[in-house]
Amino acid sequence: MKAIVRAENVSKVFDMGKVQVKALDNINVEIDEGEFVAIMGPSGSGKTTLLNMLSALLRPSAGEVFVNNKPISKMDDDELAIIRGKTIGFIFQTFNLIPRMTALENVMLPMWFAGLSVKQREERAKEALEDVGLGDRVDHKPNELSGGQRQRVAIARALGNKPDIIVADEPTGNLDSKSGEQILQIIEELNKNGKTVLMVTHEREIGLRAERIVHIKDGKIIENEIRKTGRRSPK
């Protein structure tokens, strides 16, 4: 397998006033193609700042991230502003909807930045409304729907654009365990069908859905755990 997402030598420092604090401490980790990933670790472990680095969100301090072999600190923001709409979907705790918008609206916009037109925004937006179970919500708002629908257009948005990796930060947290599970069937299926995914979670029974669990703490990877084989290996 190849790597889709690589980081090599990376390290995260954020400027807090007379203060700097090193979130990430020379990570180096890959992610293959088609493969599940789970990052956890307790609160403040800079698992959502290895995320957000992964997913070209942030650039690196020192070292680099690569995504498809592309190094992310070479580019603009337009690059990676291209390189986000293009290449990673995008699942949020909070699902980050726009309230006067409709469900069908919501999933078309990312497309629309895309430079989609209409008729294939409105195409794509419908058939993946379809494919998280909600083609007869497509007129309703995110306050018509319930937290585990608004999650599922949240998914449906972040398929869109057809992207290679599904990026997923606690996709479940603001949700019930039936709704929680709904959502995590979605995504394993995703998983199944060939997209990388790459999750968020400080809960164990979540984390052990995934391929692997990259374990990480004071910025550091402490280990890999293989759920595959139920092998452990180093960092």
The other form holds:
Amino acid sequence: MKAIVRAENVSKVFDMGKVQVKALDNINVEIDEGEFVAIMGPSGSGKTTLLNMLSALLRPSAGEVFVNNKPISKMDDDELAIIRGKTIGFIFQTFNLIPRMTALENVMLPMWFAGLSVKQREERAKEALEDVGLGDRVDHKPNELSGGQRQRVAIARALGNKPDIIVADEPTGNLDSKSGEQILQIIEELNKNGKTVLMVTHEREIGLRAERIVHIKDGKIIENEIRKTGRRSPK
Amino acid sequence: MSKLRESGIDLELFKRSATSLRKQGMRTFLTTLGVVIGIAAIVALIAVGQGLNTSVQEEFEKMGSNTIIVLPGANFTQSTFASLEENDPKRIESINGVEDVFSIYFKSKQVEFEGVKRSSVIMGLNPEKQEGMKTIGMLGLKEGRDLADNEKFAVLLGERFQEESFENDIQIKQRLLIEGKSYKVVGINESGGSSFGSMFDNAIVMPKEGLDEISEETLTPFRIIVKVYNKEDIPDVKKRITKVLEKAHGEEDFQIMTASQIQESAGAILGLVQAVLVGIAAISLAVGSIGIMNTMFMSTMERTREIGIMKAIGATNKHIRNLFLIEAGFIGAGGGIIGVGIGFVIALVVGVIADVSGFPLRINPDIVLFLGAVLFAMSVGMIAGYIPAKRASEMDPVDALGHD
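Next up, the form predicted together with its partner chain, please; the one we just looked at was the form predicted alone.
Zooming out: every chain and molecule, the one shown earlier first.
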């Protein structure tokens, strides 16, 4: 399997004025194409920092992250934005929809950034909203939708530019169990259809839905748990 | 188009900016106020300025640039009390280069019409000179006829005097009582002529001899209008008049004005008014742009999370910067459009007031001025919005996403 995202000796230090916080410490990890990987760890363990690093939101302080074999540490803001826009679809815990835009407009937004025509944007956005079961909610604003529906709009938005990777940060964290389950099913379905999925969660039960769980603590990977074969391999 | 898109500018950008401004209606409106005032001042100023220029130019075209005015008194304040000498017109007539001389005499008297009395201005002139005065726009009959030579009890009325002095309009052939004597109205002098014409607009005009009789004295000229053969000679003729009158009077107790001088002094007054208005406009635009900058800073702060979201899902710095720049441009342009409307209305009002006060001021809509003002306001907005927009565009997506 080809690695779609790869971190080599990655460290991340946050400069908090007088103190420096080492959020990631010499991380090595590979995410293969089509894989469903969960990143788990207690709060403050650095799991979100790792996710941000692997999804080109942050540059490493040391080491290198490769997305589709392209090193990101030397890229400028715009190059990173383009990588994120075209290669990665984001799903956030708090949905992060833009409140004054309709569902359709929210879904169209990343396609606008990627330079698609209005026609293409509309077609794809409607299709994506239908795929997540919200074909009849295109003109609703986020505050007119339930939490689960909002997260589905966010998923539709993540799919607009047909990204290779879906990055989900606690995607069910703000949802009731029923809606959460629906979201997880959609994510699993996406993975079955070939999308690489990278998900952060602190709930074991949700992590178990992935093929592999990367356990992180104090900025270090402490375990690489492969679920599919039932093997537990120490990092 | 693709180049436009590369720079992050397309229709979507305008739509997005407009939507977010609409959502903050009240704040957007208040923000535009400074720009509205500034642009209104600029538009009103330029429109009135243009109107004044046109009017002044038209005046001088009518008056003819080949005239010189002699008035009593060494300066403006003295001119009300001082007087010229009875023989001054004759002295001037004999000067080389002078084609004709028109003397105007002035007196204020009680006038009675249909039993109502009021104090009125009476102007005296030499009836023989009426044709000549028409050539420089001083006279222009609207109806009736000229004053005949030696016709002591006939008068011309200024159009405004005819219409506004008494309850009813005075008609030709009707009679007025001046100092108890009856005078027949033989003609109406047209209003809105030149500035000379407006001298007669609110007055009764009669032969000088008649005016002398009522006044029981030989009046001295109130104004002497000198027509020269060639306007190129005006400076020389002016010098000669000065020399002759100075010699006769023993001192320079008079003023000589030429068309270009009047134009200059009118221009100087206009310039002063314009400078004050430009000052006001500049201050309000500066305040307006600070307002826009402040609003844009607030807007970027409040929308930090939104900026983070947009950057996470693929917005480049340019996208974000342009989004806020266009928003600031919209605020500016919106203020500009309102300002143009208000400014033009102000100019129209000034025009009407000037017209009522007897100074014809034509205010014309000028598309170039309007578009220019809106574009200028938009640029002010965009310049003011640049720093906030740039700051927004350079936000770190992770920090911005973590912002509440």
